[in-house]
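What follows is a single chain, given as C-alpha cells, in the form predicted alone.
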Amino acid sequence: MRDVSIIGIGQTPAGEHWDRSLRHLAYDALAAAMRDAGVERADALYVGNMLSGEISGQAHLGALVADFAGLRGAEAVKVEAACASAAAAFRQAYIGVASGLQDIAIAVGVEKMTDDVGSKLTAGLASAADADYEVIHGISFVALNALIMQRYMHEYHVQREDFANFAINAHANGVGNPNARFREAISREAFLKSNMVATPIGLLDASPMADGAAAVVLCPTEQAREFTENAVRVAGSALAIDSLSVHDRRDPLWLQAAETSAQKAYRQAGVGPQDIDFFELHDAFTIMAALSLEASGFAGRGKGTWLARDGEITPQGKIPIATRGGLKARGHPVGATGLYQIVEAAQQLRGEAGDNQLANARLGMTQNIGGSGATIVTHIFERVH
C-alpha cells in the first residue's frame, strides 16, 4: 500500500443555497480544490451524498457530477453512507490511491437540504435508522438522538445542562470561520433557556441543517511535493459498523464502531489518543460528542461530559474539538459533512484556519458517523511541512 497525502482542498460555505443545484455544489467545492491542488484531470470521483433521491429527485450523482466538472472518461460512482457519506467517500478515494490502482483521487461531499423543511426532510432524514423496527414506529431521528441522551442522564447521574459546554465551545469556534452557517456565539443562559425538540434534546443541543459541499484531492505522498508545499499525510483511515438499530446493540451507551475504528486508525499511524493534538468529532447532538469522546479513548466511560465542563475541549484544552465550529455551527449537510471535517482539518495543520488557528498542531483526528452510530469513518492526517 502506499502513503497517501492530501494535496488539494475546497468547500462552499454552509448555508441556504436557493441559487445553487447539487451540480453547481458539488462543481464549486470540487473545481477549488482541484485549483488548490494544480490539477485538471482526475483518475476517480467519489461523490458523498446522502438525500440527493428524496429531496432532489436526482440520483446518479456520480456521472452527474464528472460531467459537469469536465471529468468525463473517469471513473465516478455515488457512495452512500447515511451522515457518514462524505468520509466513506474520501476512504474510497484513499484506497484507491493507496492501492495503486489511481494516482489522482478526488472525493467531493454534496448535499440539498434546505429545498424541503418539512416531512419529506424528516422522513429522509430517518432512513439512516432501521425501516423495519425503529422507523415503522414513528420515530424520527432526533428522538432516537433524545432517547440515547435521556439513558446516559439517567446511567451516569448527569443533568442536561452539562452538555451546554459542547454547543458554547461550538459556537464560539464558529465566529472565526467565514464558511459556518451560524457565526454568533451563545450563552450558557441561552442553551438552558432553548426550546425542547425531542426531550432532553434542545434547539441549542442540535446541529442545523444546511446546503453545502467540500472536497479533497489526493495523490501517492511521493508525489505530493510535486503539486504543492502543503501536503497533509492520511496517517490513519478506517471504517467500522455496529448494528443499524439502537435495540440490537450491546449497550446502547457504547458508540461501537467509533471505538473499533479509532482503534484501528491509532494503530495505522501508529499514535493513541494522547498524540491527537485536535479532534472534528461529529456533533449533531450534543450526546454524540460526549459519546465520541468516550468510545475515541478521550474520556472514561459516562465522563465525556467532564471534558467539556472542565474547559478541555476549547482551543486551549487538553483536546481540543469542533475548532472551526462542528457540525453545531458550521452547519450539517449531511452527506457533505465528513468532508467538511477533513477540510477543516486540513486548514489546521496546513496553518490556514485563521482566527481558530491551533498553535503547532501537527495531528489531528475526524470522525464521521452515519445514523445513530451504525457506520462511523475515523481518520487521522499529520502535518507534513
The other form holds:
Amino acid sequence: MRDVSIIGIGQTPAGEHWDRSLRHLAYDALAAAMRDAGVERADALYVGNMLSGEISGQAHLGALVADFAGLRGAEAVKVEAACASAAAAFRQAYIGVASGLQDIAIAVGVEKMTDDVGSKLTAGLASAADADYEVIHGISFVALNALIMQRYMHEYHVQREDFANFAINAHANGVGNPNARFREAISREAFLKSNMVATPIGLLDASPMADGAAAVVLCPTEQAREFTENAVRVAGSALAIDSLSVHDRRDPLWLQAAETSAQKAYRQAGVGPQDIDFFELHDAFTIMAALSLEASGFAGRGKGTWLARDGEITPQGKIPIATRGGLKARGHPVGATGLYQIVEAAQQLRGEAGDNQLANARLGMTQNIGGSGATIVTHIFERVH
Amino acid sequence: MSVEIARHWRLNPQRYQLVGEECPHCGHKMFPPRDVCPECADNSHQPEFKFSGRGEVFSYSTVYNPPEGYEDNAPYTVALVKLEEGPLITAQLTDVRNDDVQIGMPVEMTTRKITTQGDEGLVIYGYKFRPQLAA
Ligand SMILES: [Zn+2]
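So that was the form predicted alone. Now I'd like the form predicted in complex with its partner chain, please.
Next comes the full complex, and the chain you just saw is listed first.
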C-alpha cells in the first residue's frame, strides 16, 4: 500500500447559493482544489452527496460533475452514506491512490439544500434512518438525536445547559472563518432560550443546513513534492458501521462505529488520542459532540460535556474542536460536510487557518457521522513540511 | 395492489401484532424480524416470536416540527420503548399528555392511525404505546 497525501484543497462558502446549482457548486470547489494542487487532470473523481435525487431530481453525479469539470478521462462515481457521504468519498479516493490503481484522485462533497426547505428536505434527511421502523412513526432526524440526548441526560445526570458550551465554542470559532454560514458568537442565555425543535434539542443545539461544496486532491506521498511544499499526509483512515436504527444499537449512548473507526485510524497512524492536536468532529447536534469525544477516547463515558465545561475544547484547551466553526456555525451541507472538515484540518496543518490558526498543530483528526451513528468515518492527518 | 400499498401491507404482522423472531441458536429475541441474527450471525429459519406489547419508556422526545403527514397530532411524543422481552422499539406515545411522560413509565401497545400518506390519502395503522392501565 502506498502512502498518500493531500496536495490541493478547495471550498465554497457554506450558505445559501441561490445562483449556483449542484454542478456549479461542485465545480467551484473542485477547480479551486485542482488550482491549489497545480493539476489539470485526474485518474478518478469521487463525489460525496446525499440528497441530489430528492432535492434536485438528479442522480448520477459522478458522470455529471466529471463531465462538467472537463474530466471525461477520469473514472467517476457518486458515494452515498447519508451525512457521512463526503468522508466516505474521500476514503474511496484514498483507497484508489493507496492501492496504486490511481495516481491523482479527487474527492468532492457537494450538497444543494436550499432549493427545498420544506417537507422534501425533512423527508430526505430522515431517509438516513430506518424508513419502516423509525421514520414511519413521525420521527424526524432531529427527534432521533433527541431520543439519544434525553436518555443521556437521564443516565449521566447531565442538564441541557451543560451542552451549551459546544454551541458557544463553535460559534466563537465560526467568527474567524470566512466560509462559515454563521459568523456571530452566541451567548449562554440565547442557547437556553432557543426554541425547542424536539425536546430536549433546541434550535441552538442543532447545526444549520446549507448549500456548499469542498474538495481535495490526493496523490502518492512520494510524488507530492512535485506539486507542493505544503502536502498534508493521510496518517490514518477508517470507516465503520453500526445498526441503521437507534433502537438496534447494543448501547444507544455509545457510538460504536466511532470507537471502531477511531481505534483503526489510531493504530494505522501509530498514535493515540493524547497525540491529537485538534479534532474536527461531527457536531450536527450538541449531543453528537459529546458522544464523539467519548467514543474516540478523549473523554470518559458520560463525561463529554465535562471537557466542554472545563474549556478543553476551545482553541486554548487540550483538544480544540470545531476550530473553524464546526457543523454548528460553518453549516452542515450534509453530503459535503466531511470534506469541509478535511479541508479545514488541512488548513490548520498548512498554517492557513487565519484567525483560527492553532499554534504548532501537527496531527489533526476528523470524524464524519452518517445518520444517528450508523456510518462513521475517522481520519488522522499529519503536517509534513 | 399498488406498490405503495404493498410496501405497507407486507409489514402488517409487525405493525398490528408485534411479530418478531427468536434466534434458534442463541435465543436472542428481535423486533423487527431479520434474516440473520445480529448477535450470533445464525441465518437458519428463525421461528416467529410474538411480543407481549408491554414495556417501559427508555427515552422520549416531544416533536414540535413534524414531518409531512404527521402535522395533525403535533406536538406529539415519540419514544424508545424497552419491551419486557428485551428489544427497544421506536413508536409514538398516545393517551398521555406530553408533559407527563417520564423515563421508566410502564407502557403497553395499542393500535392507532399512524399517518395518512400520498395523494390518495393512504391511511396507515400500526402500534403506538399508551400508559399501562392499572391491573
Ligand atoms: Zn442468535
